[in-house]
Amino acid sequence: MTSALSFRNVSCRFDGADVVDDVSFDIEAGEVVCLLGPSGCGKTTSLRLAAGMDVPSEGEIFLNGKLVSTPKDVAPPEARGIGFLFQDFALFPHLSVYENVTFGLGHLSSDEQKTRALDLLNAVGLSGFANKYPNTLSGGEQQRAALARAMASKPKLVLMDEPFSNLDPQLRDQMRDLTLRLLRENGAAGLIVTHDAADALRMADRIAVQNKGRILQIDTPEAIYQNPFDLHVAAMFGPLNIMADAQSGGQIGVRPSDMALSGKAKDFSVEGEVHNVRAIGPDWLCDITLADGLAWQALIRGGARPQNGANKFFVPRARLMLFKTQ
């Protein structure tokens, strides 16, 4: 099967510094991959390289088996047949919602454009919005219009740059699910650039964690969450408690949500002084000081409020993460 997008040993250098450093990965037809990493890690440049907006210093990029980028020759974005979805929505303010959606459909007849646009507006919940203009829409409505425009040309690949970061928390899950549904229904692959682990865990078939230009690990959400390659990868998915491991000389990592006030004799356990407890919905976030002075947190699921003072916490052995010293 031909991959929708392939990077082959791609690097991109600005002012002598590798912003993207020897990156290789594939996105299969219909697959959604998230590039996850902190600001400045190279993920947006990777997306711009896929789009044809930046030129690789080394390596090759393929779309649907066709070579589209080398250091000497780059096919422009408009020649790549891909869709775009950005955090600022990027709608044309002087065009109506209908005109925005049909903007790239000049190769179709007016009847075909109308059918495609109205079907998509219905799919994203914007029936009756065709004649409205972007400045009259809410943020969520603008994102829905931008999604319809991204899917209008039936692209085989949609590139998304922090697509949900400007939305209210209540809208994010709705837009994540809607975007994923439209990608699936249209058989389109997706590359999502995000610093938000929730985007990646909720939407991705595979997650690629990027740092300092390099891909540290790429795997399914379950595998990368449960078996992170190193501390940096693990920390991308939320707070982490760390302590030295005397046996291996490395480090033990424990997620606060994996800790409990009761457990089995074979479980890993630590004793600590609870000095602050906060309600997080039905759960309890405990600030703990271990005997050696380490500051930890535990997220205790449900039940009665944990008591301040000395407590013993348990972690199933399978949930411990062991890392080499960095």
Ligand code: ATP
Given for the second form:
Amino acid sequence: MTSALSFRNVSCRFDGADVVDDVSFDIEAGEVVCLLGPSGCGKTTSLRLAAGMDVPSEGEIFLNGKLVSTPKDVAPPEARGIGFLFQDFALFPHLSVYENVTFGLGHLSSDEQKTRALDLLNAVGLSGFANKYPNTLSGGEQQRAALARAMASKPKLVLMDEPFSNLDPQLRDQMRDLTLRLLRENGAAGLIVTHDAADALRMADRIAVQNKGRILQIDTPEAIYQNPFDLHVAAMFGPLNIMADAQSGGQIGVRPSDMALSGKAKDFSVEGEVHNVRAIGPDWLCDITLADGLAWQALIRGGARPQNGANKFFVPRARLMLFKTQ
Ligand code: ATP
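Show the form predicted in complex with ligand ATP, please, the one above being the form predicted on its own.
Complete assembly follows, chain above in first position.
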């Protein structure tokens, strides 16, 4: 099967620094991949390379099997047949919602444009909004209009840059579900750039973790969360307690949410002094100081408020993460 998007050993250098460094991955037809990484790691540049907005210093990029970017030749964004969805919605302010959605549909008859636009506006819950202008819409409505526009030309690939980060948490959940539904219904693949692990865990078929320009690991959300390749990857998915492992000379990583105040004899256990407990909804976030002075945290699920003072914490062996020294 031809991949919707392929990067082959792609690098992009600015001012002598490899902002994107020897990146290779494929997004299969209809697949949603999230590119997850800390600020400045090269996510947006990777997306801009896929869009034809930046030129690779090395490597090749293919869209649906067609070579579209080399260091010498880059097909422009409008020739790529892809949809775009950005954080700041980027609707044309002087065009109505209807005109925004039909903007790229000049090759269709006006009847076809109308059918497509009204179907999409209906799908995103904006059927009464066709004649409104962007500045009269709420942030959530603007983002739904931008989603309808991104899908209008039936792209095989939609590129999204932090598409939900300007929305409040409830709207963000709705937009994630809606975006995924529209991608699936239209058989479109998606590349979503985000620094928010929740976006990636909820939406991605596969997550690619990027750091300092390189892709460190690409795998399903479940596999990457449970078996992170290194501490950088593990730390993208929330807080991590770390200690040296005398046996291997490497490091042990434990997620606060994997710790409990009771367990089995075969569990890994650690003793520490609880000195602060905060209620996080039904759970308890405990600040702990281990005997050797390390600062750890435990998120204890439900039950009574844990007591300050000496406590023993248990971690199922399967939840322990072992890393070589970085
Ligand atoms: P964020 O999540 O903060 O948006 P990012 O992972 O998307 O970060 P990029 O926007 O790809 O990161 O930028 C990576 C690095 O490349 C940054 O240090 C940035 O300043 C630099 N950079 C990006 N574009 C250019 C450019 N056109 N010229 C010079 N440097 C650039």
